[in-house]
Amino acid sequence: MPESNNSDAAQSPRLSSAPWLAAALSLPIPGLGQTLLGAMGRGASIFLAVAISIAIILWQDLASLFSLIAFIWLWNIWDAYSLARGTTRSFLPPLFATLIVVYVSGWIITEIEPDKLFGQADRAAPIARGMLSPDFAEQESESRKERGAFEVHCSNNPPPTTTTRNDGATITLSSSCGEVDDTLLVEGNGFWPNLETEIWWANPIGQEQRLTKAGEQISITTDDQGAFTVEIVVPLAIPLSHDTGEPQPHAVQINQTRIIGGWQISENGWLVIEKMGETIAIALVATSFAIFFAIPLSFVAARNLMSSNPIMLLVYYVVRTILNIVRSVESLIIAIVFVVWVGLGPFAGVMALTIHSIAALGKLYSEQVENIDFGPIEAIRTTGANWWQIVAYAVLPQVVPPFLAFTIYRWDINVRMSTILGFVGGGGIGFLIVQWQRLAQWEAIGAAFWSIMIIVALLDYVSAKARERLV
């Protein structure tokens, strides 16, 4: 920025005639010379810039940035000298230097590592696949699980090597007992033909695990007669610390699933539909509750209606302050409080959104009340009408359409907010997403994401059209 004459500052006559004295005063305390020259805001800004920069550098141990402090300090001396001579320097150089300190510190504090973003992109692949293949619909199918008994640590009476199922299918093991890491040959006959088949292991307490070979899950395809042969290794299905040395009944498990009909909504799909309905209901009920409290609060939070006497003005300030405080607290934090208070579930979510919506709508409504035409109010007031009559006949007719528009807009916002309340136990679709994320069920999460996007987009369109007609 170009230099300019500083004719407005109330300068000290002594400093104005001694520019070097002003510069010397800014040497030990940045901004002191500017302050004594009458530029108090400028002096305070320079002092804060230096103080904040030094604090950040010491906090983050960024000794290499002290050169920027030296630059700001020297600029401050030059600026005091110039100001005493009636010239104002551009504040951009010290501002940029301070911003560099702030942003370098912010970069370090937030642990930004671009190499992880690109070098570990493969970790996001399962999520991307889940988004592209959401588990919302599936073809009608049937499944079967057949087990062949196997004993870890051989007893005097091990199970037979061949197990025959009720439908005639057989599972034959090369040995019906053995130790961990033994190799087994598994032969199956009479299974569903030409079908991908998974090999699992079941331990004595009913836990099942998919068997792998060379790091890949074992999957084979049965032949035309439903037969297969596969080689497996006995897994460590029970930790060694729990192994008493006694014979334990395990089993080789054969899993098959085949398509028998058309498409249908999957189990996870029904869960998504149920929880999306719960999410919309949370938003709807919370918005409805909030309206009944926000409307009366909005009138006492409108300055033009509450300035007729000191008591009403005090009430205005109290209500407006409360609304601002509550509105500043994120609904997710409020939800945590209600989860502890009333327990997990949608009720906690409804209460959290209700409290936040009362504050938000109260502020929006009150601002609309403050912007109304004051003519009708004065006209009705001259008739001797009381405060309630003024509100009923002069205020309400002007604010009903914008109130409806704000309400619809808030419901739209609450639908979006309620989708994440489940992350802290507030019910809705977010609760499912948290559970599926822990289980790495990315296809189910994909179904939830797509449902959220579609529902939110539809509601946004509907609410926008409704607001257009009301405003």
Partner chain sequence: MEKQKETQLVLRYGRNVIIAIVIMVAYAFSFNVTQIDLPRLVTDFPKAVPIIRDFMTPDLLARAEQVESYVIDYPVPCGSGQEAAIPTSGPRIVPSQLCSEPKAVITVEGFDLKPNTDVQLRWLLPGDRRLRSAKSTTDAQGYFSAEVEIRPIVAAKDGNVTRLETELQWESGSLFPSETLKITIAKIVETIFMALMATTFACFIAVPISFFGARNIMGRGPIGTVIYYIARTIFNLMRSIEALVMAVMFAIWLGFGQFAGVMAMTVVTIASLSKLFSEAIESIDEGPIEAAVAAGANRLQAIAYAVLPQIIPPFIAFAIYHWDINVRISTIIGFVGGGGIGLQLQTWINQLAYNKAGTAVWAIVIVVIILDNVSSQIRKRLV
Given for the second form:
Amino acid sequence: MPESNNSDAAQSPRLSSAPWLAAALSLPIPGLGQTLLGAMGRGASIFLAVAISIAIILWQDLASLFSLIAFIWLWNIWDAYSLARGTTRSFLPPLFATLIVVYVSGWIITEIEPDKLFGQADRAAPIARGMLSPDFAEQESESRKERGAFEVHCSNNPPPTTTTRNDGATITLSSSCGEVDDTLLVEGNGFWPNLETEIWWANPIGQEQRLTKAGEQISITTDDQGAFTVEIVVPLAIPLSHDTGEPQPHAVQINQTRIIGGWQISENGWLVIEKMGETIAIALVATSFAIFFAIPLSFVAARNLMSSNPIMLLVYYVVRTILNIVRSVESLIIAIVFVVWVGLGPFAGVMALTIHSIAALGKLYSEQVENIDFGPIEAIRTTGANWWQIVAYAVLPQVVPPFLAFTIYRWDINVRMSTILGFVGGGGIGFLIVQWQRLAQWEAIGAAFWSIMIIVALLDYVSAKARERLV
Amino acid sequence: MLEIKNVSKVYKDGTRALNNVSFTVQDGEFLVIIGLSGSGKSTLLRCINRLIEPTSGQIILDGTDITAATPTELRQIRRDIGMIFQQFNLVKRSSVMRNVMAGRLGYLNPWLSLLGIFPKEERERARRALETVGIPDKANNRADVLSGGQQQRVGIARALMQEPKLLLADEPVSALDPATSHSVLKYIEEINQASNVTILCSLHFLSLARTYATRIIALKDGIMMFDGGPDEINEKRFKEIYGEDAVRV
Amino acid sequence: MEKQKETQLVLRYGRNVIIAIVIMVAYAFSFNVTQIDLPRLVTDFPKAVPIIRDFMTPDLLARAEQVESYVIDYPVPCGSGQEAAIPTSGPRIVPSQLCSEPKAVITVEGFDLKPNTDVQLRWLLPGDRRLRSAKSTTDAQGYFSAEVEIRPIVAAKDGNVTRLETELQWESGSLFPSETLKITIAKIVETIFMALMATTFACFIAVPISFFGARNIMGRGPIGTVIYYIARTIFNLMRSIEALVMAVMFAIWLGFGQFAGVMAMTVVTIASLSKLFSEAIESIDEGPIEAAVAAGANRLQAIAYAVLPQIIPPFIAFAIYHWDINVRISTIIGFVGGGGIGLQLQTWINQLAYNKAGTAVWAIVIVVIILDNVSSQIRKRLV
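Moving from the form predicted alone to the form predicted together with the partner chain:
The complete assembly is shown below, putting the previous chain first.
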């Protein structure tokens, strides 16, 4: 606050008449002069800024940043002097210096390397492709593989140059035997028409490789009659060390795939649906379990109901503390315990989410109980009602709608959480995601990803609408 | 001297908020505009500093045609026209000082003002403005800790920073209780009399209008129904302006 | 009229019945797929006891280990070397025979040693190899005795005699932070910084794009309205992905480590903050803008005086709130390769070192509770 007055400094007349003394006090301990001048917050902030900066710099061994500490330190002395004379300096310069220290060290500690984002873009490409073409549905299709025999090293009796398949498709080679690197003309007739067709090579032990020309994979399209012609080079399909000079039965292979049906959900798609169902179910069951425990706890954790005697107050503090501790442990960590306890699977996830939700709901519920209007309670109390009757007639009617709203909200959060419980074996779609990550099945992950996005966003919207109506 | 000549305003949805309104205000007048909600009072006041563009007609302040001004000229003209709002229009999170200083923006170097740097004489002026409205000690408070009456006084101080020739007050007291209303209107009256600032003030209550106005204009559905002294409104006129069922307060 | 009412009543009744059935089916389905087996919680509780106990007893402090050792030459078989000279007073180790043949059993006694201390006997074989032998504990007088079998491997080799070492080991000195605690603190600080960097990066991007998701700014023309809806949809979709799921991808892209975690949190935080920011922009009061314009302010001045003061405090409050959330997330983002304390926690869990893991969990609890309080205090003062 550049132009704020300082009534603070006026409170300490002795120091404010001796600005050099204030400066001298801030020299050994930053902020001490300011504190003794009455500017407690200012002094404490300066001290903390210097202390934290020095700690980080020493830990990370960033000696070059010590000039900034020196700057903050000097500024602090000047500030104490100025403050004693009645002017409050802008704290922006030391704030900036502190922020530089924090962010420079943060950058180093968290190993930020922006060049990786672009330098390793090749690793991101398959992931991005997977996201854009999720393996959720596929079209029913059939494929065919037809081979035309070819001998490397001609024997006395080479195979026929034309091979005819059952459905009348023929493959004709310009020569049915030859050497590696020979050029070969392949003619096909009677294949499925107007279709992208791949040319492969099969070696004597059945291994297949796609043929390339100038580094590009050969791909041709059949014409209306299902005919094509293509020039290929005989590849080295058997290592030279294994080449005895004997004739080897290789083959040219024609691969075609055509779509014969409509869209249908793929195998991975069904898995995603199944596990998404499990995910939502985990959240539903966990939230329901949590309600049963959270409601009684919330009354015990509500100060206004528990402050009538010291024992109840003690119970209140104990319950509140436990709720706060449990709430701050992520359900994923709790899930680890339950995976050991009840074994892998959705049940462990349910229990972990339940525990976390009891704490979270217990806190939200108890805040509602604390916010209730005391008028009705007084009215019921004057009729001579006991504690339970007060709760039933004056408290419950006030808290049920907000309780419901929070429960829906919690279910929504729990659906999000249960998408990741599978990472530690707690069931749900997270299990599929880690598995597919290990197998680099990015199309499948894409399907999971989009399902989570759409379903969670939808539930989010529905729960927001439901809560609007309740509150 | 402010001349309003045949001003009309038709909103996009077809509402005719002002219908051919003409009148002239002499320097130093305290002109009160009365009328029901939706009668066009706010539209009329906002047309004068062109917060709302009039559809047709002319508004001339001391020989300058406001309706024909370019954006730069308009900002120059607006410096001379202070405005006070029904909802105070303060930035609630900013300090009172910064809110008052906002009234001086038309005079200040734009770049320095963005950084929050003000010359000493401007700070002195702001302090005097706050003194005028009786809250010099609130300068460093956040605006939202002030009561409604105090907030409106900050609004007046902000308008004073402009050293206006003309002060527009759009229902300045309708968000306040009766006692506070009088105190706020007294400050406006004081500005009118001490600095000879022309006042155009819209009010809801006839009783307030008759206490403070030197002249009253009444609007009904965008048409001027009455123009005369505060004593000239009799029962018949009243029914014309406020409708048959209205009861005087 | 009466009839219509009746139909309505029947319809409403029918609707409620359908809703009830849907809910019951949903629960039946959910119970089925989640394999709820409550009795297991009790029957398998013994499995959970060690892990819970270790979690409750974190490895925080350690004492310096002190060691005292006595070494004597011990020829096997007799005559293969010099026999040791045994002192008659002071702390001393006395074998029942000063040398012996292989497979013999001797008694080793110790006198005037440090009382009530663990004793470990060891053979120091020729060639720097060690062979553990008997264990014992000294009594209040500093005496112990242990039976030792002379195994053939103890025999002297190439003229080098085996020596018998008696080591007393005890903890002493003041407590100091254990290695686990030091690692935990370093990793927790790292985690806080991960959250800070992610939140900061997200702010830089969320501030400009949040204007696209603010109806009062974009809703002025058809193109703007379309952009508004697109922006809001993207925010909502991206927000629904957990940072951990994002981290699965970033860990492959950027390699396992903090950076992947930071980027994953950044992406999710951008979506979330953009939505909150745009709601803050939507809720600004237009009055002060009008007042500034009426006073002759230009566009920039109006933004500086009437818009920024209204949106900066909620922006900062939301950013701090998200930093708080990100600290929570970054404690677990290491599970999928995001670095920070989560990675360390997982390592310890995989090693079944649950009391080390417990240290990490308690550290997380403390930091999260503190930050939670600090951030809500700051937010209260800002808004």
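It should be emphasised that the depicted structure is a prediction, and the values quoted were computed from it without experimental measurement. Residue numbers count along the first chain shown, from 1. Between two forms, the rigid core is defined as the largest C-alpha subset superposing within 1.5 Å.
- After superposing the rigid core, the Cα of Q34 is displaced by 2 Å or more between these two forms.
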